[in-house]
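Only one chain is shown below, in structure tokens, and it's the form predicted on its own.
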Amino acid sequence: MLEFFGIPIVNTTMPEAVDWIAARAVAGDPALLAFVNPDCLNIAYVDAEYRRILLEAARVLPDGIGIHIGCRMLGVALQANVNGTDLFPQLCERAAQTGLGLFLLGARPGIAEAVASNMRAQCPGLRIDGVQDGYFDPAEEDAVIERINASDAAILLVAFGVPRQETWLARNHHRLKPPVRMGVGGLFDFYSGRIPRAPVWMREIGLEWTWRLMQEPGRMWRRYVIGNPLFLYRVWRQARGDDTS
């Protein structure tokens, strides 16, 4: 287990955590799932609500170069990057093979569409029982609610960004059937082909922020230019045994 700012995160391996969402899906129990990165701590570090959420998730896990910096400075060793980004492949093939459905629910309109389009045809089988934007009004929130539990869905993805996606899952704890829930983000741009992700051998190096900045600047300069060294500020106060909680 990892701790940043008092918030504990699964040190773990990519196909351990496709193996407890399956296994979480299968057994019917409710679980929020979320991915943090850099920024993401840094919001939770003043953002009470989000932190509340995080601390009660089922499972917290590591996104990101700055996370393994952050590991480093902490004298510890991050078995991988679990981001969402690259589980979602791996996550859809389990489901394909395993019948587990889907839910898509977030992104701008056609988004979410997309994404199901190319994961259907990259995984033979594959469910997703239903998609939605995030682009609904609050007094369309109970019938989207009840399209997400009829769909029979297993896994909810929720792309609203942090921490709103988390909030929002977390406010409607009670009223999700999905055993699964998750937040993930951008990722649905991803997946629809709306923004191209980094080459792999920039991933590999842990460089995929750089191409980010570059798609994104305008939206990224801030998490990235400032955010990235604020958190590791912060790791290193954390270090030091200063009260950063």
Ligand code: UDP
Contents of the next structure:
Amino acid sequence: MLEFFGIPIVNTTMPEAVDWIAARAVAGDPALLAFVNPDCLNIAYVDAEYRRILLEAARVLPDGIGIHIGCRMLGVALQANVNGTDLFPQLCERAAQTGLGLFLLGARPGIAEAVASNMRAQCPGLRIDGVQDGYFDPAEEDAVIERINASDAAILLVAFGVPRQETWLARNHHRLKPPVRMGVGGLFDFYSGRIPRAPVWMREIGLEWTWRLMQEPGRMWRRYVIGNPLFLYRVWRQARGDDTS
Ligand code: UDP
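Show the form predicted in complex with ligand UDP, please, the one above being the form predicted on its own.
Below is the whole assembly, all chains and molecules, this chain first.
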């Protein structure tokens, strides 16, 4: 059993995570899937609404090296870094094989379209049933939800950033039709090519976060330079047996 500050996280492998999504997409009952890195867990530590959403989610998956280090401090062997960005191409492959449709909601205008055309080129037969940027007027929300529901997509990916994407999904839980709903943060920016991802060697040694810090220091320094030590301090307290929930 893996948990940080009372939030259970599924300790699994990438193939099992893809199997689970495909099964839930076919089963049809609504399932919220969240990916958490140390920054997300720091937010959940102080944001009661986001914390409640994570507790009620069908699944919370571990994203990144910070969680890996946290697991080691707790004496838990983490099976894999099951982050949304690495999972996405495998999910597209599976969706193309099984005929499940995706809807991409979020990021700047034009970005989700670029992701759709890149992934269709990579995975022949992939159904992207609709796209919508993440900067629509709140007055258009009903129309956006109608389009998502009319699209027949089984998997909805929402890229508004944490915790906005999760609170939006929770607020609209009963109005959305696609069974699987996932918050995916900056994923569309990467697969559209707008923001280059760290080189593979950096990802493999757990340094993707330093790449993101170098790219957007103004926005990221608080997340990593303050957030990572704060997260590890809280995990250290949890490992000691202090009440951190
Ligand atoms: N975004 C959006 N609508 C908003 C604010 C943000 O669609 O009102 C998008 C933004 O364009 C970006 C994503 O949300 O594509 C958030 O990216 P970030 O890198 O912050 O995600 P995280 O680090 O949480 O994975």
